[in-house]
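This document opens with one chain alone, in structure tokens, the form predicted alone.
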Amino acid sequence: MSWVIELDGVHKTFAEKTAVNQLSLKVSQGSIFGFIGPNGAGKTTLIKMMLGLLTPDQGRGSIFGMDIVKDSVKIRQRIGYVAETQSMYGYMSVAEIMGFCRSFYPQWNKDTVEKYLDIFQLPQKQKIKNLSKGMKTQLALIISLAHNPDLLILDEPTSGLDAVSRQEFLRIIIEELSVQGKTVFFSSHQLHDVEKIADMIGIINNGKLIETRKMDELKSTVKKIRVVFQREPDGSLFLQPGIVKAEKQGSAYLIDVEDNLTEVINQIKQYPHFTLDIIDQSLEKIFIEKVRGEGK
């Protein structure tokens, strides 16, 4: 496996608030990987310090197998980034911020940028200070591609884009950035934006990552399963690994099952029943009842 990010007991305190708690991760190359938790868990934090922004309290990180305090500038000229909220200098055209950032990069690529400026229909001598939110992050898009990266970073960047841009955005992802063997850290609020796309998740709360898997892993191994019994089971039967919670509703039992499925339902189907249902759970489901089991 080759792993493009490698982060190992991470940490960072602001004014004896810890936004990121010894946080480890791998991601290997070619995956996308969607990056998701809460409001304040420390995301924008982690992803600040992977490009050398911010300097760990603790830990070690590499990136492409470089340092990602001694040689973040070597690091950020192979990747693509494009933050929450963009800032960029207004009184530009989007012609001349392009001409701008082109200095900067001597893999800029002119035919990648006519492309999705075409993709995106951008006005180019629109001032970037009249453009739309939405509009300028498709800017910061094209520009963050521009000079052909080996991994784009991705801090919410679906907020503020209409349905339309927001599946173009999805699919340039998908089918031009994937099939490459490209690796993208997608971070984002959008749950059904990353469940579209990533092959792995990360699920971070409270500054800790509580969950790493690969999202058809995730999809097919956590469940809820509603059973109505003929008689009342052995209470060992939700002791079982695989079972994390059961709780009775009217004349059913409600039971979330995060692995082993195949022998949990085997287990439960040795019992007398009148009805068995097993229920898909949608990535934002997952996630709601993991962060809230992590609060408790």
Second form
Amino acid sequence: MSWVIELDGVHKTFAEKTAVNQLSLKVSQGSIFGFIGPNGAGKTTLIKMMLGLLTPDQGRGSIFGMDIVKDSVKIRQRIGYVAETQSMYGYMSVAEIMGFCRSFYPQWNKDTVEKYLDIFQLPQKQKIKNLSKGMKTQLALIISLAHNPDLLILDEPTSGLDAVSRQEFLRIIIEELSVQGKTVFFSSHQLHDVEKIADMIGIINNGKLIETRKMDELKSTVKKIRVVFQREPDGSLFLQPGIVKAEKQGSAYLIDVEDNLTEVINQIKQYPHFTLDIIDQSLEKIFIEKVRGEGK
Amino acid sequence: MWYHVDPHSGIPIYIQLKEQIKKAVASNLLKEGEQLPSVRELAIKLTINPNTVARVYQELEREGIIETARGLGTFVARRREEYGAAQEDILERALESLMVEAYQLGVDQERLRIKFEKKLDVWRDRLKKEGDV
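What's the form predicted together with its partner chain like, now that we've got the form predicted alone?
What follows is the whole complex; the chain from before opens it.
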């Protein structure tokens, strides 16, 4: 497996507050890594460290095998980045900012730029300060793709977009990056967008990475089981590995499973029962349970 | 053929897509030798991760439902006359879990047999009808 991003014990504190806490993660080439967490969890701080805009207090990281502190300039030549709020020169027109950005990148792709200006129907002569939030995001995406980056880093990119533009945005990520084996680091609290395209999920809360798993695996193994036993089972049944919680609600038991699902179900089935339902969990449900569980 | 997945369901996308293709092949909606879209095409069309589509195709190929001809594309495989060990295994497991469920629900063997035969009849009729079209 070749890793595009490798972070090892990265740590950042502002004044008294720990923003990112000893965080380690790896992102493999060709993956779309969905990085999700509540507001203020440390997502943007981590991204800024990856981009060399902030220096970690402790730990180290590399992108394409290059050090995120020392080789930041070289790394940025191969990265596209779309920030949450677009701080572009408002007095420039769309055409002007394109010409401006172009001067920084020798590998600027004019065709890609024109294709997407056309698709998004962005008016070339319009001043940036007069564009809507959604249009600014689209413009930022076009600029981020123009130098054919091998890695695209997105920080809450879809928050100002309407449903149609969001769909278009996601499709471009698949078409221009994913199917070409390029890597995407997609930070968002819009779980619906992440759920659609990510193959890996990382959940951050209070600066800590509390889960990293393949999306398929997460959905295949994290389930709720609702079972009505014919007589009270032995309490040790709920102590098996993989069960994180078991509670009685009326005549039924609700059992939260995070791992080892097949084995857990087989064990439960050994006990005579009236009904047994396995309830699928959406990413949103999994996310809420995880973040709540951490808070306790 | 019209593909559809619900990314927000608790069922992984790859399982949804795989089941859909299997069903389409079993009911002759996708016919023997028919070409499937490429991984790239399907990923873009459904706006889903290409790794997910690739996984579906790999698993379906392993189960002998589709075939990939290098450079030509992916096609629905010829319906098997004889089942290999892998197919036998899949069928065996499906039957096993059916019987376990029936037992747990307190369905006796006779009722299970009648249900099973009724289902076979429905299936046979459906295949016949689609064959006529």
